[in-house]
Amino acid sequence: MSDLKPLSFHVPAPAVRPGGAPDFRDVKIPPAGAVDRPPIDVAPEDIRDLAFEIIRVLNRDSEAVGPWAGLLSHEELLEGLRHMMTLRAFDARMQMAQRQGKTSFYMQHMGEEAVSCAFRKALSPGDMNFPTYRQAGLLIAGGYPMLDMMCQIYSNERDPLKGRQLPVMYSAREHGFFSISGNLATQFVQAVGWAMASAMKRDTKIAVGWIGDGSTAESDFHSALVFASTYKAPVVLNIVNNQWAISTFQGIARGGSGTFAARGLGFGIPALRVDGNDYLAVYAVAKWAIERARSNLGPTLIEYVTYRVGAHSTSDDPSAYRPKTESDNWPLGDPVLRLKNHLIREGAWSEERHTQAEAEILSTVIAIQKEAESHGTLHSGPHPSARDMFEGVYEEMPPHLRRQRQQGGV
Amino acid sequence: MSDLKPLSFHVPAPAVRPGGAPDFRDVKIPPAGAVDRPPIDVAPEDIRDLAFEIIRVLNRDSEAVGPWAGLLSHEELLEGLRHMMTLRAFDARMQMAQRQGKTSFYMQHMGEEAVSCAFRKALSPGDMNFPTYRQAGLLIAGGYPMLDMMCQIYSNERDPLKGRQLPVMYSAREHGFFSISGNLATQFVQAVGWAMASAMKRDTKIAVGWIGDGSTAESDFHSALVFASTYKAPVVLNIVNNQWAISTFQGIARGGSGTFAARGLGFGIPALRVDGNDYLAVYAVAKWAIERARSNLGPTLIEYVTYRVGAHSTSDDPSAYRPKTESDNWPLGDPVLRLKNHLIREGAWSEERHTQAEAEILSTVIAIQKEAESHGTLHSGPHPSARDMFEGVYEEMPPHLRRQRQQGGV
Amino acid sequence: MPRRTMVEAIRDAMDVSMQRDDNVVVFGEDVGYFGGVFRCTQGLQRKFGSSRCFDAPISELGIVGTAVGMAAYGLRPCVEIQFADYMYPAYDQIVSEAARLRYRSAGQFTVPMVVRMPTGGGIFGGQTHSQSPEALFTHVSGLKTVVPSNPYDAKGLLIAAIEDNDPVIFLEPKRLYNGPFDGHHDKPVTPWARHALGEVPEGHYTVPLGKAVVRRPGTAVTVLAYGTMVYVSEAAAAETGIDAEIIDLRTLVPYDLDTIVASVRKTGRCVVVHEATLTSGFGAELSALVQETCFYHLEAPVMRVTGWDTPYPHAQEWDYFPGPDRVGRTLKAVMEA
Amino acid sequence: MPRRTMVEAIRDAMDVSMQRDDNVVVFGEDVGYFGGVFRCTQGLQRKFGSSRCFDAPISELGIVGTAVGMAAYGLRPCVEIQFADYMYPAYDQIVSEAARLRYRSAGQFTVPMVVRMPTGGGIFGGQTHSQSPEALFTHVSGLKTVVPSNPYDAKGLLIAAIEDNDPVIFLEPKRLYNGPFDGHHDKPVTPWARHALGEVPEGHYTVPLGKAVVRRPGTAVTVLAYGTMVYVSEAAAAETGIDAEIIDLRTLVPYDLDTIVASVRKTGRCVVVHEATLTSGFGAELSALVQETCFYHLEAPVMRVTGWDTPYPHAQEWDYFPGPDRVGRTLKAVMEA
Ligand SMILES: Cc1ncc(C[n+]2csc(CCOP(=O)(O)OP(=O)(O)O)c2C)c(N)n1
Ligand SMILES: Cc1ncc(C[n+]2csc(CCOP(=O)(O)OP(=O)(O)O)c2C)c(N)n1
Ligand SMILES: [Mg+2]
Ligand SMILES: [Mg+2]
């Protein structure tokens, strides 16, 4: 043991850095279809692999292929990409608004917009979203107002959350939508105890936890599959692999050659991938995922496979550190267009109406968001008074709550 | 959708109680010699089934066998046997010694005196372990004092930890221990933050995580499996899996079909699991992954599958949650009784020469206890000192805390 | 009436409340088969089932985690953390979700969650077995924090922690278990049976949140205590023979300040008394809160007897304790000033 | 001399640290290549390599339990937390690890650990990237607690902090990063470049731990203030003419209660200021200190001008941050008591 040879300090890098060609030749992109689809029952052993494959849907030629596919009519698949393009262009629309300072700041899901219009897709009226900051299309796939999303943004009179909350922080329980959290992970767990909850009390509602690829890092990640794989909780488990947590590519996350998916194996759980920019394959994981917590099989780790083609907030401007053409090259494509392109070769859907369907969206946003600012923005007020502020804090105010709010003369 | 049934709450429960006859047939034992020996740098995904095997070389027949087998010199296995031997007849008498209030807590390692025993064995002089307190098979492997280790249980006057921590919470520098945390799985993710400085550093030194079973749901292994497999960190992370977590047994924190080893596959890691009460399984499994970590080659998550047979602590009585036999139907063993055979069968050892020994190591380990007594006891004193309470807080008394000390008088 | 020890009455407030709601669950590590390694929870699973008592995984984020998910799903869980010292996994879930819940969602979601856990020493348990960390929790907006010193307030505090509608640290003094002590660690320990407060009465009661109590009246100077030492102090009072009112505060926050406030003006001096660490501990709170309303009917200064600021040491426990002597000293202080 | 942004001046004390020490390194979330969402990195990987300035996962208990591992080993970590808001899952290791460490292994194994995190508010950043949790760590015994006010004292005490045997809290008060903040927020922003504390030399200086500064001498009243509420004070003093001594404490624990008292004795009166909400804020110790040692010199109560016992709003920042009319309405009140 003399000549021993010093250690070496390993920190991972991105294939490629600003200034550089983009270059994902180190993401395998099985071809769509080739993935099995299991029974809801399959013992969580025997479906190892599909932790480290991809399910697809959607072909190069934008054909539906495979055992995952053939679950949704043309209709519903019209509807989805109206939810997705509604979201791009409320995205756009808010995007812009905070550039005028009309709020503090903004996050937007452009390139992610399958992942949580098809999940919520897939869900039951009473079930419950745990969201980060980047499922928006929870609530417009749901049917939640926009008018109440941007009235949040604007933290103005009309605030569902009385001006307490950042921007896009949304509350939306009758829509089957927690509270967000600006604590990254918090919210992993509180799904699986909402899930063990109603199993509880013998409810047939589910669960569902949202988390970044970076976030898994985080400690709840890991109690959330402690307790959901201990209790069997009928709990979804959704990991948005977008490559990116800020400036960090997901190297620096994920761990050599494992998989955000697999990190499921080792609790036994069921953990699939998923092309997160095919609509259909997001509707059709997601759909045997529920069923399964449905039918109290236990929960299910999900990783969408995805890319965040936007700064990461408003406060971010990502080609400080990545190439800025990298999503071009993103090899799982755009899934507004993805989702377009099938329907037109379906014959369901043609250039010119989604040319139209685009003004059309894009007006009604406009229309709402006027609307929102009548009541007031960030910047210019009317805001939720500072009484808000002193409420809620308990159900009842205590004492010297009380004394603090006659102090600020409220 | 209208048809659902209700979900129902599962909770896991071990397959007897007290009362009932002990049950192993679920623990799936395959024999010894049967599991592959891959070189130090195969690719961690071409070993996952390693994750769900028993790595085992002492077979029913105390013959040494198999890839794993050959590694030791009777003559070190006769130490190996000494040091297990010694471990439990100072468990015996710290034990006894607690029951007759000559310090507040004691706990023993009976069944578990293999793992680090053995363990210590394929350790390098600088290499640090970061323990648990059932480790203290580490100490007495390493050639530590004793009497230290008794003055601190006994917290008196020559306490190498001035009476600051609770007995068996050692800290032995020099000897390659961290201080023990009294709160569990802390110390996994600081190995890990050790290794990567020994890396940094380019030292040649490695770090040793230690946790229970139980532990692993704790946050700390998880960040540890994070940070070791982002920098292929030269660490080696020991789960000791003894089946129980004071009351719970290990269902409460495995998750289903998984196995904790196999937490490592998420991340890279390659996972082993061994046979916990086979010391010789034990040192070639270490000696694998503590050449793999000082080969530059990254960490190893290890599973020893071993039993608790004695209480959890002085504070506990299993008898309460588990049938009072169940440790004599454990399907793997005792580790000393094993070892002894194994020696016999080879002629290196004999029944006399065992008991012999055993009187030896009792009345050594009995003079080495009257001289600590003779420094005091928990009882009777003589104590460290209130000043020593005072001292060590920061490396400079600050002004506040010397106002305290003069408030206190002392 | 019957004669309860601490652990009893806990018991019997988590079997009431479990008999009159549905919603309440119980779990924590080693609380369900085998009922908690204080013996808390004994005997509630086999009374009340698996689905409504059990066994947790040793994640302390983990089990304050799912029951915020639970008590936003409407359940009303009442999770033990096994020692205050293992409460720090948990304290993200508690400080920036338990008690911040129900603000940003502008109520939609609450949080109507007790967290128990040991608290304090006396018993040798060394650093990670004696901690008093309740001004970590008192300094946290949103939630609430209840230490009960004897074992009718248990009871009474737990149901009405239990039954409110916002999160609730709900700190039991481990070394009042068993019975009332008052830092003579040397003395034979008096057992629940032969105390006033050991009378728990069968079946629904509540003690109100927020109010504090009397325990003894007196003129001379107000003693502000707590938990364990409630009875240190009356021990001071006793053996200095110096005539000290003692508020035995019960909910530090929301904190009972006419009680206080009416006692201290009455006395014109005070003394804060608690286990745990001085500098910034909720001593502070209430020094500052007395000298903020009652400046002008203060005669001496407010003082503090606390553990020293050191980790809690295991062979130097009754050096470290804040005990009789160590009270009775600072009322001595306190009357000469 | 050159003038600095309070950001230009943390990075120099890193720079300064790594170039002297080869054990200082430097890691947290986006704290490598990036250099940080503050910037306050910028470069140190470029110029250090990526094993002495890295990015981490997102896992605050990682990066604080892994530096724990390092700083045993013998290296000086010096990490981020990218919000004070978001130390919270690091709490334990910071707690029953950094801060115990010394103590439990009598000096085998020490933590001469940094943790740096912007704190504080004025940005309109919400509940969770405005928090002041200073108290959080006042309370905690073997932790030393650090709040710069001024690019000067920002880079001696962070060089203090690193070179420092002990684990150091180190927050940055966000509001000032670019220049000082007087509560004004509909005023232009100050840039450092036009502050005589703008001014930091170049290379290796200390501003020693535990030492407070007067800021602005006074006869009238005491003000204890860090951080962005020193300039608030002064503004305060200035708007209503009250001839204020404002203190600066710099690093709260250890205090400098010398200079305190020396103050409080010659004004006779003294307010303390923070963000932190008030109940159990360090503000509460400051009060209860300067009472407790300066009880015949005082004329009035000590007050406390805090953030309020609620969650930081978006909406209200102004409403809820202590501003230069609050602290000048209290000063008025405290003179006229
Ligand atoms: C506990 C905590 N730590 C750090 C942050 C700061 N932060 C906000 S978003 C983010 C990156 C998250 O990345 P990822 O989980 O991949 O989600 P994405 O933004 O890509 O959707 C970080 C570090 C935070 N909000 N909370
Ligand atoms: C953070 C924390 N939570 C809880 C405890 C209480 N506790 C001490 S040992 C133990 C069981 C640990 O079981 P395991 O990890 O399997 O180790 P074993 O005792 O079997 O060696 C528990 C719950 C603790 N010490 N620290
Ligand atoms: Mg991401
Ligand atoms: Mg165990």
Contents of the next structure:
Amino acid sequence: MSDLKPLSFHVPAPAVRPGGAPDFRDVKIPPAGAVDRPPIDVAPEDIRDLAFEIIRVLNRDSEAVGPWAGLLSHEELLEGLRHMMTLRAFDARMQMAQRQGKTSFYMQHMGEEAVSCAFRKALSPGDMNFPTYRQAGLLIAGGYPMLDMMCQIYSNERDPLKGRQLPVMYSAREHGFFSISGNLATQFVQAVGWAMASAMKRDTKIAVGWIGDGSTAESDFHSALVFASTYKAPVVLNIVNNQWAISTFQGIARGGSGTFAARGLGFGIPALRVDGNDYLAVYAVAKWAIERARSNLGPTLIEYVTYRVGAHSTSDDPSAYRPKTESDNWPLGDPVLRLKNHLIREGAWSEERHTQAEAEILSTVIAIQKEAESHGTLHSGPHPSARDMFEGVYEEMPPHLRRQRQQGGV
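Starting from the form predicted together with another copy of the chain above, please write out the structure of the form predicted alone.
Next up is only this chain, free of partner chains and other molecules.
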């Protein structure tokens, strides 16, 4: 026994720390158009390689190439570009509002706009998303009123949730957007359960679960995969791998699996990876997985390879754990610029029209912001009544809540 070497404890570490040179050598990027598009009824074991590839449509010359291309018209792509530009302008104004003390908290989507905006375009009315706090693009692209989003962020008198949620944790079920939970990973099991219920009712609606790379380490993630695979739930399970779980790099949660998509293989679930900064690729993969779910072929697990350009939230300082220039070196580029350049190459857009659209969108966002602020902000103006906290909890208010409301004088 004395000849045995002592055990060593392994802690994964990122390739580079603050002050070092950004390094993305471990991100293996195949050429655009190089990954085959299988039929939707393909057996999971026949596409195991897709859990390790990255499906891409836009190449370095801004051309749409390969078997996943050609699904959207120029008009549809221009609409998608405007959705992403709107989300980016909305982010900038709300980030500024937080710095001005008009709201307590905000989380940006910078660099990840294509994931939620393109996916929303592939859904049908009645389908239900179970999102995280970084999928506001589902609401923007789905036509949810931006005024309602801002009023919730400001916690003012027009807050649709009456101050019951954090500023960015929206809830709009009529728009296919289930209430966001601050407890990470819960939405994955909820999405699977909702999908199972839809199948039991013989409905036609599917569910979509969303999770971040860090949250895949939660037990709910694995429970969701068990139930989804066992009951062939009509659900699409999305992992947004933006490389960072707050200040923890994605390798901590990924472990030795190689990719997050590979986690689905052990459950017999078709698993794909897609370039999350390629609007066309995201839409194509979403369309494939949604059609599969709606055709009673069961769940699909998708990993979106993207990058969180900004801080995790307004409470975070990313310079403490990653190089300041890391986002500039991200090899998959900026989703807005990539789609813009593609449309310019196609002759459907121009630099001048893009500049004009930026100004128009910003003007619209500012006008809505002014209207929202006319109803109050965090520290000024009218707020939801304290009475609201007692409403909508039970179908019939129990005696103890009536007493508490009376004691509070509301």
